[in-house]
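A single chain comes next, written as structure tokens; it is the form predicted alone.
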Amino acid sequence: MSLSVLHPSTPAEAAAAHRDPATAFIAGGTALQLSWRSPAPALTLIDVLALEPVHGIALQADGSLRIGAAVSLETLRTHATVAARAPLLAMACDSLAALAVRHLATLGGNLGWRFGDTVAALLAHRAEAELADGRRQALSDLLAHDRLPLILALHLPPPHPEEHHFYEKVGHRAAFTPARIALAVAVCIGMDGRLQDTRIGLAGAGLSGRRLLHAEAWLNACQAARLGAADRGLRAAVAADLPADPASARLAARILGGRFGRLQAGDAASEPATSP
């Protein structure tokens, strides 16, 4: 075992050092470890908690809510604006591990993991990632590369004043290992009772963060009061999404046919996102 620790003073040098493949971006070092074998591998460490843009909540002129990557997972739990104008983001985090871990743990840590719950959430809120050269690239493109290059800040777009959201993992909260399965959901519902603009993000155990592209579009469809925990065409569609993976594409169609099927209920923890 070999490790070595860099304090690169800005983003380009950070982004520069990255370009080795022997290298990780580290801020809290929680999730880095799971990903590790023991024993941990022959890494240089680029700590990136120095750098000016990785802090800070703030809106922005446009109306989005920029979070620096190194905000804490506790600091998100607990954040007023994030709770309304993020309300996935702060579900997950009120989901996710302990208390000393989450003060310990970083939004850009638990992305880079790919597995853990927050990504889930970042997806369905539509999320952008800032990355060191000042570009922004949706997230979901962003995590179909094999290695994420350094991300300074996630942009996430205002809620739609009716949207709808819902958070479900299946896991054990007191562990930070991956849930089996993390949904995080945001949808509207039109006039007429069908859902319109449909999200859905999942990751979980060996589920790397992902849309459910075909479920999003085949709820689209529908009314949500006809939904239910056992509709085949929803099961059908989650499947297409999750092909290699029948048993957790069974459970998220479970959770989903039952949380839309609830939507027209009235459900407490469904309601509209509140303004700020």
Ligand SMILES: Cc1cc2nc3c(=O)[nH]c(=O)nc-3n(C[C@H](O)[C@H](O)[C@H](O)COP(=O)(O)OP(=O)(O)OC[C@H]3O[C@@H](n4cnc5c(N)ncnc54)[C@H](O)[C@@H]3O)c2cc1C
The other form holds:
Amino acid sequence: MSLSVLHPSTPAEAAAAHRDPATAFIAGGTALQLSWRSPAPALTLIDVLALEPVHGIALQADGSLRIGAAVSLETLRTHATVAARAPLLAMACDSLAALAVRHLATLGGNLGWRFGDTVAALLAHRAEAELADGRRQALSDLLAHDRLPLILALHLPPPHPEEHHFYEKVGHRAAFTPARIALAVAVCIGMDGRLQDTRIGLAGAGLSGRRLLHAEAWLNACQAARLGAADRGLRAAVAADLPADPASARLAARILGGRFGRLQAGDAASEPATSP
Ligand SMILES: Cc1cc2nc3c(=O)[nH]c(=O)nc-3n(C[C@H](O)[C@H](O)[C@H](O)COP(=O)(O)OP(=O)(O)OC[C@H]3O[C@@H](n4cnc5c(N)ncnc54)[C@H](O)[C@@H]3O)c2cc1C
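Shown: the form predicted alone; wanted: the form predicted together with the named molecule:
Now the full complex is given, and it begins with the chain already shown.
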């Protein structure tokens, strides 16, 4: 394989270079290098780390949290504001790779890799991607593209103060492979014990990142305490979200039913988000 690297100085320059289909953005390089053992066609890499807007974590005037695409997963795992404003993202990074990889690996690269563990968390947090021309696009819409454009940053709206969260990843321990399933959930519980504003992000090997919209609609208005790992209604709703993958749908429904059923019982990982 022959490689060359471009170092654009502006997002517009990087986006223009990416119009050539024989190019790819590179950030930490930890996901890209996984495919470098096998022979591949000539590739030009576009280094995004020198672009100023891909760095930093900041609260914005509109209340959103802006996270630069080049922020490392280790920074996200340990950052106090991320823990308070985007707890699912911190949880996802806590279950991801080893320290040395997390120091190099970036949020933008995790999205660009497509199987990344942060995808489910960002979907449940209703993230929008900031693109090279300054536009923002819902991450759920952006993931429908075969080839992702340059992502400069992610914007996450503030969580509801009473929101509960849980994150669950099922994978293989023997060697590094993408997670079988990563599930991230944000939900509120009304005074009457019913679920409200449920958001479920899902990603995994061979599964493009998505919200489980049928399951969300079915869960809203359910009594959390009545749910369990074998709930048939929930199983049917998740199957409608994953019609081409019944095995993953069964696994996801079991995880969701079990975790929702424990919500009222004071499950530690489901405490409401703390204030920033
Ligand atoms: C030993 C090992 C263990 C791992 N464990 C895990 C794990 O548990 N969970 C997990 O999710 N991943 C894991 N990974 C994969 C990888 O480390 C992560 O997905 C990481 O976040 C990729 O980030 P990066 O900056 O290194 O991406 P890169 O390798 O630089 O790029 C990855 C992809 O993203 C694209 N890209 C990069 N930046 C941008 C941008 N700003 N806008 C648009 N596209 C962009 C690139 O073109 C490329 O297609 C592991 C990797 C290794 C080597």
